[in-house]
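Here you get one chain, nothing else, as structure tokens; it is the form predicted alone.
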Amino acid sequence: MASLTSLDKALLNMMQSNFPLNMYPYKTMADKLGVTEEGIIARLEALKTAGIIRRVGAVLDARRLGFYSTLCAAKVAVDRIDEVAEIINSYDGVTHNYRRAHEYNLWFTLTAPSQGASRIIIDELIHKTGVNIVSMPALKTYKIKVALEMEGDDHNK
């Protein structure tokens, strides 16, 4: 994929910050962006497809449906990082997967139904990888909105 297009830009706006809520949501945004709903749909593959995003889905709180939510931390070899989290990536409960600048150089949130159950998967990921892996639950919890705003994007104006 080359560059991302107007539309692109305006799309990816409308999916972090105004997803329409009905029965039909890729219909009213494409009605919104004077396209077809195949247009949007054939969109957001070429987007997902280009790895401009990983996964189309709901942000919940997850405490409050009784859900239990760690973030974790591996030590990985550069060299294996996207093997690891290629691997980590393929379970259902893992949100966000960071490469960082630390010791622990692979950081990624897992959400499970318990402690226990969330134990399970990490012990089943250090079996798979054969890395360190920590897990640092939340003692304080702070929700801050990240958007990541399209600029140019021509449909909004």
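Numbering follows the first chain given and starts at 1. Everything quoted here is computed from the prediction, not taken from an experiment. First, how it differs from the form predicted together with the partner chain.
Assigning each C-alpha to the better-fitting of the two rigid parts between these two forms places I126 and N97 together.
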Second form
Amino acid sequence: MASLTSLDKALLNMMQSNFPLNMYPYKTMADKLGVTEEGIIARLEALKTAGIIRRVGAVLDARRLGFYSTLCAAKVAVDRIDEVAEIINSYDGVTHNYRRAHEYNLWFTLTAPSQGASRIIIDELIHKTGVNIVSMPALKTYKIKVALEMEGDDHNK
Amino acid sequence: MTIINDQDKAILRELQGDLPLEPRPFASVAARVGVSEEYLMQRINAMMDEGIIRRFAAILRHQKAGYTVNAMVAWKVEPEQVDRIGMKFAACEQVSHCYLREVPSDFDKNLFTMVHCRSEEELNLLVLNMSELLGLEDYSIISSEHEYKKTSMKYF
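What would the structure be for the form predicted together with the partner chain, given that what you showed me was the form predicted alone?
Starting with the chain above, the whole complex follows.
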């Protein structure tokens, strides 16, 4: 996809912070941006096809739902890292998994229905991969922000 | 922790997916859950107020949105300084996440930030500025080399 137009940027900014929660959300955004509802829907289709928008929906608070999340890390021999990552990926509670430039070279997030359940999964992963996995749960959250300001946004200043 | 009834779970199950691209997207969601559109909107707003839904939004792929360089930066911060520094990091536009973590003894950097920039130079400069401004000398930039998985959690 070619670079984002100023309308795309305005739309993405709006959808990251102020998605209208009413019966006609696309119409509401179209009116604010001075374009048609069909135009908005077409742009969103394009942005999804291009992979810029992963999805539109709710982001739930794991803790409020009683779920337990933690960041895990492992030191994996380079020739085994793809295989180990694949075993880790097979768990639904693993949502992010990255190879990183550090002695701890594999980092993944794990969300489970409870702390005990996460411990069981981690022990199972240690057993299946033969690699030690450490858990680094958050003790305090200072920021969770996910909206990224798109530059050159003339529509929405 | 909040106890969620089965109907709200059914609503959340739909909303953790992708909202349909049609003029009345919530009407389709409501039909699948078996409630009215008005009631669905009411429940969504109520669950946002309760904090069960943290936000309702477009989730972007950062790299494709122009934020090509992301790094996890872990900082060693003295316990009595953590709140002050954590709040400073939180105020920084390019920092998307900041957590104090329980860390193993062979990893002594306890304050984690996720930093998003448009170039390697911007990132290095930002981290250097953060380090100098806050007097934090001991840190690691732990950049990602390969994405094995990135999805959204399906809770129900």
